[in-house]
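Only one chain comes next, encoded as structure tokens, the form predicted on its own.
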Amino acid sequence: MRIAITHISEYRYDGPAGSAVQALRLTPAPVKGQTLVSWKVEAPGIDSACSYTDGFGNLVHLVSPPADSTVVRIAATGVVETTDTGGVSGWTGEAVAAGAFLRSTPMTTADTAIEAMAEAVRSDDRLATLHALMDAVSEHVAYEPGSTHAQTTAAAAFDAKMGVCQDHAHIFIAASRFLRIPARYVTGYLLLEDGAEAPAHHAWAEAYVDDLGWVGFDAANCLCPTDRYVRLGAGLDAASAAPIRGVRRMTGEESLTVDVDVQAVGQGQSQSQSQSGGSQSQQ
């Protein structure tokens, strides 16, 4: 399947933007099941941007908009060809070893309730355990847009029994790491079925399985990623995998709008979403 994506982020300031640096993780990684047909990132300062691949395998561009900017527009557009691999990304070639993804973060720390859920699905078969864990998270946590925010922890969302895809991924990751299974947070895009109500800008988890490598688990939709998914980047949690992260030095207020459009090329199917919907990781 060929999927066309447009991802536009617009920052507005009530005065000059001042001194700012933004790290853009907006280029899909070349992993099993997806190939870039075309891709372009546009942003103030992109022509002179420093670029590198971070330890998690994400291509990063560092940009600095003009200090007198009052509007900063960042756009990523392109076409990705996908195949259904049953959720298997395989061995993705990042610098860090899989064991690095056993490290908990404040967003992905398991409390006693998450630990109890993880123990209930533990078995000698790692893949079976992970599928059972995905089912358990999906059953316990209802998908409820607006019920959480970007800083909501896995424990808080699990206790509330509701959240969005960021929360489902964080809970799955917290439980996996408690079971000593490396797991990581993945951002990306989802081409929706006709009539489905879900954000086009999406997030899920990957866990490491011997003999398979990294395997995706989308607890928000209770399935492993298919050819309708485009994998953008990965990290320890939503903050470390955020498509855009930055620091700025200024006074005044900042507002952000995000528009994401995902279409199956030539098939007349599309989904668009204003704001960042169920994936709250963009900053």
Partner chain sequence: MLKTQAYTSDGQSPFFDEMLRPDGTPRPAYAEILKWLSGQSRASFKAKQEEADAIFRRLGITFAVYGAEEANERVIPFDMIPRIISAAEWRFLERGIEQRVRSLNAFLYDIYHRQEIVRAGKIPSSMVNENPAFLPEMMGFDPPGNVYAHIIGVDLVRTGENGFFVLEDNLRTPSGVSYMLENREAMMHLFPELFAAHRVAPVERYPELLRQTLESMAPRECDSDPTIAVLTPGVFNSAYFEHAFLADQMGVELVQGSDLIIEDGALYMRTIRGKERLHVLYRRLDDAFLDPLNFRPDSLLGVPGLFDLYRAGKVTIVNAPGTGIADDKAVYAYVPEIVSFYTGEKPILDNVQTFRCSIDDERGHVLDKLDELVVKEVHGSGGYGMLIGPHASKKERADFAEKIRANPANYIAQPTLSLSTCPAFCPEGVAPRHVDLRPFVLVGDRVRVTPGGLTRVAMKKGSLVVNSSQGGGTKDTWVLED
The other form holds:
Amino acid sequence: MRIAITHISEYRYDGPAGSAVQALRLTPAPVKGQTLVSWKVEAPGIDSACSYTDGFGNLVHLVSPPADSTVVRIAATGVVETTDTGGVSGWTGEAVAAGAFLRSTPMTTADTAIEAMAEAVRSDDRLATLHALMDAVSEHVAYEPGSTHAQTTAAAAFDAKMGVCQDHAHIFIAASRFLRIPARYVTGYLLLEDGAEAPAHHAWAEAYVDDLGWVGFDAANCLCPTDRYVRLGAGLDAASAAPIRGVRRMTGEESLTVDVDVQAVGQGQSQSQSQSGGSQSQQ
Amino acid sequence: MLGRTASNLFWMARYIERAENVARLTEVGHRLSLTPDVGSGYREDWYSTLAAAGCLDKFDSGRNRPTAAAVHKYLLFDRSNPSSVSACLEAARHNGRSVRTALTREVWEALNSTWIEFSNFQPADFGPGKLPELLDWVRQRSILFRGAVQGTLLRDEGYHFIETGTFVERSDNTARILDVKYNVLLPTTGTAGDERGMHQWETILRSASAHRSYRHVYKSRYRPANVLDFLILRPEMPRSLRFCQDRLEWSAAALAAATSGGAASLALARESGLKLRESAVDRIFQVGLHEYLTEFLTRTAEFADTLAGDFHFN
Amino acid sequence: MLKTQAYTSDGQSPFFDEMLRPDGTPRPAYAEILKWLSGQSRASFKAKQEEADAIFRRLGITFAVYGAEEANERVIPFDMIPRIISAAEWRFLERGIEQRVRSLNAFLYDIYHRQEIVRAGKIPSSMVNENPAFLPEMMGFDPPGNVYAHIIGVDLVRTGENGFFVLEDNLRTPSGVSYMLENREAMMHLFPELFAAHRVAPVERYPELLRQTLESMAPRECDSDPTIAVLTPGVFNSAYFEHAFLADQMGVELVQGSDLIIEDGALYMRTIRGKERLHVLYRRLDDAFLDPLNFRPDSLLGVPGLFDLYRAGKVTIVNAPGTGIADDKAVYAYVPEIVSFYTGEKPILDNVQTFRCSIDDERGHVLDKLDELVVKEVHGSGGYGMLIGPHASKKERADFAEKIRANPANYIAQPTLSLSTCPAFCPEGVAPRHVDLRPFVLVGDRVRVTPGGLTRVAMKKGSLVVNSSQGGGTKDTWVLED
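For the form predicted together with its partner chain instead of the form predicted on its own, what are the coordinates?
All chains and molecules follow, beginning with the one already shown.
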């Protein structure tokens, strides 16, 4: 399937941006099941940005917008060719060892409730365990936009029994790591079925299975990624994999608008959503 | 040189100068409180001391009029007052410590030992009898610092940032002393033999350590026009606005030459200098003394801001 | 004449003394010192001591005690009797230290790449990959020269004629080198005659060698003379004096995070002439605080995006982020295996015997002998979360045993060490006091071990604690040349 993506983030500041830097993880890696037909990242200062591939396999651009900017617009656009691999991303070639995806982070630390859920699905068959875990998370945590925020931990969302895709992924990861199965957070895009109510800007989890490599589990939708999924980046958790991470040395309000448009090329299917939220800032 | 280093040097010098000025104002206030009360003079003099030190709006005396002890404590030892001698000495030393390697041993020791000694003082030990000794000590320590700067520092950019800090603070202080008492300096208030006026003029001169040198220069009794001439226009009087402005202009020119930057601050310094050189007392009266001083204070503040912008330490 | 009876009147000391043999005769390296000591009068020595204290106060060599007011900056006590290391002893130590720091750098390269040592089963994966001091973000990156730990302070203790042990490998931001340099300055000023009577290996070139080491680590893309700066957390840091001292001695800027900006994919410092590009940053700031964009977001001390620039090869951070994994207390127990794995040689310098509470047998031993052992938390530092068995009460030991049982992997235990003694100038005369040694190592295009290092001395009689925060002092350390 050929999928066209437009992902635009617009930061508006109530004064000049001042000294700011943003790390962009906005370029999909060529993993099993997806090939980039075309891709472009536009941002103020991108021409002089430095870039490198991080330990998790993400291409990173570090940009610093001009200090007098009051609006910073970051756009990632392109076309990706996908095939259905049954959720298998395979051996994705990043530098970080699989064993490091057993580290817990503040957002992915299992509490006793998550541990109990994980114990209940434990079995000798790793793949079966992971499928059962996806079902369990999906069943326990309702999809409820606005019920959590960017810093909500897996334990808090599990306790509240509701959240968004980020929370489903964090809970899945926390439980998987507790079972000593390496797991990680993946960001990406989803081509929605007609009439579906969900953001096209999506996130899910990947877990490591010996014979297959990395396998995706989308607990929010309770399915393994298909050819309707485009995988953007990976990390230990949402903070680590964030498509845009920024710090600004200036006080003052800022607002963020995100527009994601995903459509199948030549099939006239499309979705478009917006979300608003804050981002990190520092004095 | 880092922009922050320039900032630290500039503020180190400003704070030491401020400590000295506050000590001098306190000394003059103390002296006044010992002389016979003229009308409501007693009360008013503490207010003007606080005003000249730039602390009047922050000093909270409750509903009572300020007492000598409370004002002394506030101006000398109160850490919450950013202009107290204690806070100034600490801030000067903190700034100096941040740029320790840009200072000579002599300059650092002057700062460091002053702060260490002062922080060992107990406010209770300085009643009216011991107060002059303490105030004199503060002034001596500031002079020691200036001497160390003049005698040991290389004349590089660092020196000129120290000089600009010193003279921005000093000219600001002299202008404020005059402005607080501008009403007693107007030509209509001064008549020969006015005992109360004489007393006020002497106080103003004392606040700038100028009461003795005045006699050498003018060989006459105190007259408002001469007081203003001396503290505003005389290039040989080391606390006059003109003297400070000459030094600022000189340092701004040196900084511009050394760094090929600083054009804006140099232009401002030159403009201020020109205005002072072209001034005369009668013209100042025409403009209005208060208006003239207000404009001067605004220009000085603008110069300090522009300097910080020019050399990246804002 | 100075009394040295304090040495012999106690009878047989159970500790190894570096100056005198048990029979009271001097060891050869100390022969001249003993002669010199017996020629000094108490009064003249006291006067010299006062002179020395004045030198240090004037230089402003102070350290801040944590949690104390700024007024409590203290001068660390300086003991004037030099600690002597013979040429043969030093050759041995130097070889051992070099082998160790090369191995630890090889270990760092390996665990941040293919992790062969984990694959070979020599060290558990979890001890590396799940260790808080391990930075997965560093994986797959080749730092210039493949060096991670450039500036190292190896803590050594001596317990006998040939008994040297490594207590800790400090690979993060070791401090103390300024005291080594200032102690030498002071001694040359106070006792020039002693230097005439000994061939003392010089330490004065350290700042120059540090500078050369830093320059040799410039990013590959830097084709001119690299610009270097020292990054300090600021004046309130306990080692601020040293940061300023080293920057000054090298003739480079001492910067804080707020002096630095990132623009157009490069690091700059803000100077009075505008921005100036920086190539190498000698940081004296912990990993967590380096970069709020990549690590602790609440850090106001670091530079957002610094780590990204480092990974993109635009600036070199010295020591590299993530070196802490190699001086982690849990990893410490594996260092002998690490040395063998990467060099194929037997370790020249031994570790202090270390029991890993994560291993059942070793934990059993620790719990049995709690009254004889020192138990340390693996990720703690500076004496926090520590149990000194022989000095602890029964209840303290019982409480600690509980903690060990609850989380065994979090603890290691070591025997209490019989640190060697050296002569020190004390109120009762010249008396033996316990010492340790921190030699300083630079790793750039080659390994350089500064001869000697910083000797710390417990000034209290019988005390084995040499930390400056507990009243410990320092000594000048002399390596004699043949």
